[in-house]
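Let's start with one chain on its own, the form predicted on its own, as structure tokens.
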Amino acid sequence: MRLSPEQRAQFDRDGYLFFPSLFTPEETRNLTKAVPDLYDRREAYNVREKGSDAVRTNFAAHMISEPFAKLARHPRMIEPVEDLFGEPLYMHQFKINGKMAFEGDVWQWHQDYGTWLNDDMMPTERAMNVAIFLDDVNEYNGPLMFIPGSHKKGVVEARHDLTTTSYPLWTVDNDLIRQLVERAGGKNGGIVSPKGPAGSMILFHSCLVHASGSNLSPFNRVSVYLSLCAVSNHIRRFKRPEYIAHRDFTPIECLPDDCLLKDYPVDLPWKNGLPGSALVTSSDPIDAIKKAA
């Protein structure tokens, strides 16, 4: 799947796109299908919210789960984001964030660009999301907000939080958020909440600004996250788990168009456990490892 000029143009001015029901019903189905067993596991990947049970963040599956190693291979997920970037991609993270009924909790104002800068020395924001719903979105399960145009003004000044959620991020503080929402418009457009049903997609920029609530209603608000990251631009260091932040860079190669419905050979290498290997973490950057090795 490829950009239209005037798409290009869009995500430059906004840094987002949004293609409703671009996932036929039978594709989204045979993705959800196949959460509930990866939720199921006792394992580092599934990060849950903080004192419950319900899953926040299921890291890897890709490297798991069959649907979603295809997923990660998908041209409608892989193909634009390589018409923005001009060069083949790496799997920098691969996440199904699941907002349940009743527990989701709140993901801070952040961008995603300042976490992977700040943990992982990812050289520059030539990386981005690509999300698709995998149940309805609407405006009472906890969408997604954005701030229009925010991901012009590059990295902004950002805290690590440790302590709201279960899971540490570097969010944005209050007074520039004011500020980023009264330069997109304010009350008229300041903040925007793309909503639609279950196989929707979303594409954003690494510095785009956005949140989002938490879910009280009784409707989940499950979520697949692709971050792509220019192969060049690859992470310079290994602080965070190899399930969190992957360290191979191999261009991902893509699948046809029919991958969710039809069979195709993936490799699923952490199918039968998570190895050793992906636990371990250092704080120093990669040359240095190179060079101590």
Ligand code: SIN
The other form holds:
Amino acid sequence: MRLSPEQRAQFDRDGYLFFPSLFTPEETRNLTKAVPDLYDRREAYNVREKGSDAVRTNFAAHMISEPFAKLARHPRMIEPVEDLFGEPLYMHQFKINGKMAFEGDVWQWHQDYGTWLNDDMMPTERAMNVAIFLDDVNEYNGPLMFIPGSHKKGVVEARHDLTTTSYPLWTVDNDLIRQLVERAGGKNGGIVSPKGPAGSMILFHSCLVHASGSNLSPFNRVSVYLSLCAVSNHIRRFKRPEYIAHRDFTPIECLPDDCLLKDYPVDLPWKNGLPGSALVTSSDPIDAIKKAA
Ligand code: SIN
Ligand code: MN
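What would the structure be for the form predicted in complex with the named molecule, rather than the form predicted on its own?
Full complex below, order starting with the chain above.
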């Protein structure tokens, strides 16, 4: 799937593109069916909500589960991003966020690139988030909120919040959010919230400021997030475990467009458990590790 000049201009202006119902109900079902088995596992890659057993985020399902391994190579997700960056991509991060009915907690205002820079030493913002809704997203179940155009600010000041939720995040303070929302139109479009059926896709810039509220509704809001990084922009530090920030910079090769409906061979290296190496971390940059070896 390629982007039109109008879509490229819109992405440049707003920092995101929304594709309602890009995947069919049949394609989406094959993904949704595989989620409970992943969430049931008592593994480090399942981060649960504060004080609850509900999964907040599941990492690296593309290394474990066949439908998600195929999604990670899907041309409808990979090709537009390759097009925008003009080079091959590798998978920096792969998440299935639960935001479960009644239990799903907030995601504070943040930019993803803030974390990738501060924790992983990713050199530039040449990385992209692609979200796919596995449930319908509506105004009740904690939809994503974006500040359109906020990516143009580049990396903004952030604070490492280790306490608000069960997951540490570099977050942006309220005064700056107020200014950014005002600049984007205040009550008239300063915050947008793409909503739509399961199977919809959002592509959003790694510096776009975003957040989501809690899910007090009885409707789950499970979504998959691929974070795709230009290969030349690979991370320079392994401070976070490999299941959170991947260390294999091999370019992604796409499968055919019907891959979610047919059998295609895919590797599932972590199917039977995480290797010990995926838990090893270091605060040193990769170059220093290589020199010491
Ligand atoms: C994120 O920003 O990484 C997740 C936000 C959400 O799932 O609502
Ligand atoms: Mn984010």
